[in-house]
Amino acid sequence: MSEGKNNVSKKTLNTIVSDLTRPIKNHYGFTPWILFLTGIILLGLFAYIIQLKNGLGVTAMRDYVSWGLYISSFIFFIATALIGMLISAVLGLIGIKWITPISRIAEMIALGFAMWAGLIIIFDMGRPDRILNIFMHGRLQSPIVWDITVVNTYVVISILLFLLPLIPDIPFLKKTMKDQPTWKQKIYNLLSFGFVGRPEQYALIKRLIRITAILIVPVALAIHTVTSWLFASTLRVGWDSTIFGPYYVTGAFVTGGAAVVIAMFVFSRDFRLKNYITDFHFDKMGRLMVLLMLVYLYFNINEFLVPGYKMKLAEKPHLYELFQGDFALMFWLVQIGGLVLPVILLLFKKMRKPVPSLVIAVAVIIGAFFKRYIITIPTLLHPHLPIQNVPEEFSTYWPTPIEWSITMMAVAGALLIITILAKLFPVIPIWETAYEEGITTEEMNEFVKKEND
């Protein structure tokens, strides 16, 4: 028996089903949290209506800084969404067993952030009514067309990768949720797809999960690689790089990993799932984060050391702004507080416990957000031709309250999707947990039939 199973060993199927469905039935903090997220979304919608009415002039974006907080947030959301591929697909395909309690959590995060990533692109458009032109008249040579294509494809596959492992849980939900509202039971009936637990159905589900997991790997790699090409395909200082593809992908894994650690802590405490999401899982995620951050740190060193050593004429003012200029404080806080220190701290076993892991993950994800800001804004403030004979506001950029409100709406929207999914379905797979505890499919079917009787 592995260390990660010590707390759930010898539990009956009845106990597992009861523990994992309890948060769906009784969760007293659900309503205030939903109201809080809804309030942020309504404030963001109000801000967006103002932006639609008055145009992008209500933002701080101008002729030079034409990509601002919205595009920075888009990169951040896409980065966070990639964790679903890493946990469910890559680690799942190579047979890593400890991911079972967190695989669905990773997919919920991927789904919430990927869905809102596409909406952020619309927020950035001055004429969102022209969005169809991208599909009707887009050129195959345009990275933007490919970016939107892979984003939508990733959302569809993420939905499949979330729903397929959920199907064997539906019979348990249908039998234990009889006291829940009728609309919930209708959802469960719809998503059961006729699954009754026959061996051939389990075999088919496992085969489909494997196929979907294989398909999502190239799509996920493409989604952030193409996003990086939106920058790297230009000649701008700071973006003119050949390593932006792997640089973005490794950074995405770090961002998504931090999001999963935060969600693990919240669900284990708030949903009372400490016996399923244990210290063992936090330790494993901490080890994984160290590996991911070391790779990402390598790319960061390479990205700044090489141009810094050559110090081309155009590179000098850009690097100066990052290292000791207006963006220096943000840059060094991101690099040291959001990357170097977390790597060092997570090397110690005591720091891979739940509470220290949460604090470190929060620091990493905040650093990851502002890292995308640093990638986007300073480069736009250093065009090849000097900025001259324009108002002062054209040569600086700081997001307006309108931009912050809309961005926070996107964050709240992603969290709302995750919250609703967690309220409708178990955040930990029932059938996979039971299977790893040695409970056979025949015993699961017998349990469901007995509940029927």
Second form
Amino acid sequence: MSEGKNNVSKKTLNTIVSDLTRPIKNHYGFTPWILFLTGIILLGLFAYIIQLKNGLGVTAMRDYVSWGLYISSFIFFIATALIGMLISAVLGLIGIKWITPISRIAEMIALGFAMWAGLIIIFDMGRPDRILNIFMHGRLQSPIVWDITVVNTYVVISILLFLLPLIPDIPFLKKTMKDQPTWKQKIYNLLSFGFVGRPEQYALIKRLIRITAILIVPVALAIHTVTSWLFASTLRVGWDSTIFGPYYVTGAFVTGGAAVVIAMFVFSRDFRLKNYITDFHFDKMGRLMVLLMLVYLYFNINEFLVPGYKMKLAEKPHLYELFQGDFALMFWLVQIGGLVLPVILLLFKKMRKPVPSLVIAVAVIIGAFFKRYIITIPTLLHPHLPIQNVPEEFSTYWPTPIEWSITMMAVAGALLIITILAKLFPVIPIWETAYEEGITTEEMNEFVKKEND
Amino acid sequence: MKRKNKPENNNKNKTSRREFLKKGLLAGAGTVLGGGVVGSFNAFAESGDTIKVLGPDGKVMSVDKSHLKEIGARTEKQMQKEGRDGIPGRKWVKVIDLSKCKNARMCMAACQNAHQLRPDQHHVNVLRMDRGGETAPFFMPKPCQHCDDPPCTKVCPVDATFKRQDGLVLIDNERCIGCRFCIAACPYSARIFNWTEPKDAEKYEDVEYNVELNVPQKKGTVSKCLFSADLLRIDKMPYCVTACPNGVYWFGDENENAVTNGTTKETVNFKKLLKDNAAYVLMPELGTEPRVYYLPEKDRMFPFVYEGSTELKKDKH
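Alternative state: the form predicted in complex with its partner chain, after the form predicted alone:
Time for the whole complex; same chain goes first.
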């Protein structure tokens, strides 16, 4: 395994620090990107104001399809956020080393998407002004209350899992960022929590990271399981399934894995970190993706083959619609283009190189987005009793521009959070990278002090 | 679930005073009665006609007619409390005789009229059921089933929709946050949502919210059939039941084991009606235990004529 890294060979602490902090100082291409994201967010805000004024009637949702793009995007966001737990917690805890340069990236993705997932739910509410009712009149029986509880808990623990491994990097940042604006330095001072690199501080940090990493595993499993229960707890055809929990969780790992591959590509190229995020890491992520997608494929087969074999009367129209009806094109594109083909392609070593990896990951993530759409919408179009005596539009659904704008605002918002984090802090942990290069904590302390004088 | 009820004393006083006034007496001068009278007197011009009223001290007084205003019904708070408790000792049931329904849709119109609904919003919806094959289609009025194990109230995060002691499932649109989980959970598609400003919203702006009528309707909240809980409270049958010209609806109290036909006003033994006619409930396999019973769709129209045609447009479902 270690020979895979041989192209990196030995790096001095000096190179590591300057390589990893350079992207924070260098603003090339930063402004247009931020302007682009802000533009999308402003457009989405404008759309949301229209929605607040006129009610949810500006969406394509009606009495039958009463959950639409917002809820399916909500599942997608929660799904993407789950990768933080898999990479930095599960793989970290079992001692897998190659995740060092991508663990912070995974955490940033988790934070950005988890935070906006909470906001999407608010966009979907008919009466966002009454959000406090959930705390005033909350009922423990409702899966929504469970969902709000675990999503918020996940955000908090994810913040910890992002901040804790960041603390030992702060001394390096304080040294190298002397020329940066004071507000930035204030943030670094605040986040150092008095860390100066004493051995007992390192020991404490490692312990805390470990505890947080253990804590986040059940919470992360809970957020996506509970999200699946929002559907599985109803008596609807297509949602009334006992495997929805694991089906969602495994699907989430696929989505988040693809997001990490895309982020790895962007950061390694744009931040010029090719020496740290190498072909070796893409290869490893490719292998991991194959495993995750195979597990997800297994659940997909269970979810569709078994009911499809029986063709119960109530499920028949729903399944026909998916297999050969209005949703068939989307269904098969998502299943084959977004799952089966990527698995087959990633089996080849050549396909696990950065550029093919990126293309495959983009296909997977687009497929993942529409997979959530396919889980949400067709079921609602097939209620137990016929849709009658209502306008034609009640029996169809395609999101309006308002819905797309608000959803795109959420995507841009999550990317904005990731961008800001990547512009404030090194996307690759300095101290862990140095540690793996054989540099001791004493040497790191010395380095910090020397530069200080 | 017990709701907190702090100003109990206060409420009692108000109630007794209200009862006193209700018993054939008219409410009088604002200065005497204080806050009990709703509205401002300065807004009325003297009409010259006087009327005798009984004051609170027992003296008969005469006041100008224009000074009189009917006492505002119960306060919103009181309506909320009563609305959540339900009517003690009752277990409301509805029996729908499918052999009688001729798609007159008077029930739908009466319901929409009472509940501030547009023509495309249904608390009760008369569905055209087509079981396929050689059997003729039939019409099936579908109100909320007021399930005894309601999937909708379970999922509500804020207790905005709830089950009462008299068997009704109501919705409090002062509390509903509009998450629409109950709509997803209801297998009977009995719930609707106010996607936009409700019909005649400005007309109802100042109307006190009555949870038993769910009026005024509010944008961004869920609405549904209430078995006309407001009418049940004054011993009347629901809007849909009495509006039906064809004798489709029977309504009554399971505890009394009696149901009354809304058209013929005939009262019969509830259990016997069910048994003699082989009544059924919708989708019993879901375990929701509906309080709405259906008498089978015998005597079907043949050939089936719908909107002047014997051919049916195929539904997608």
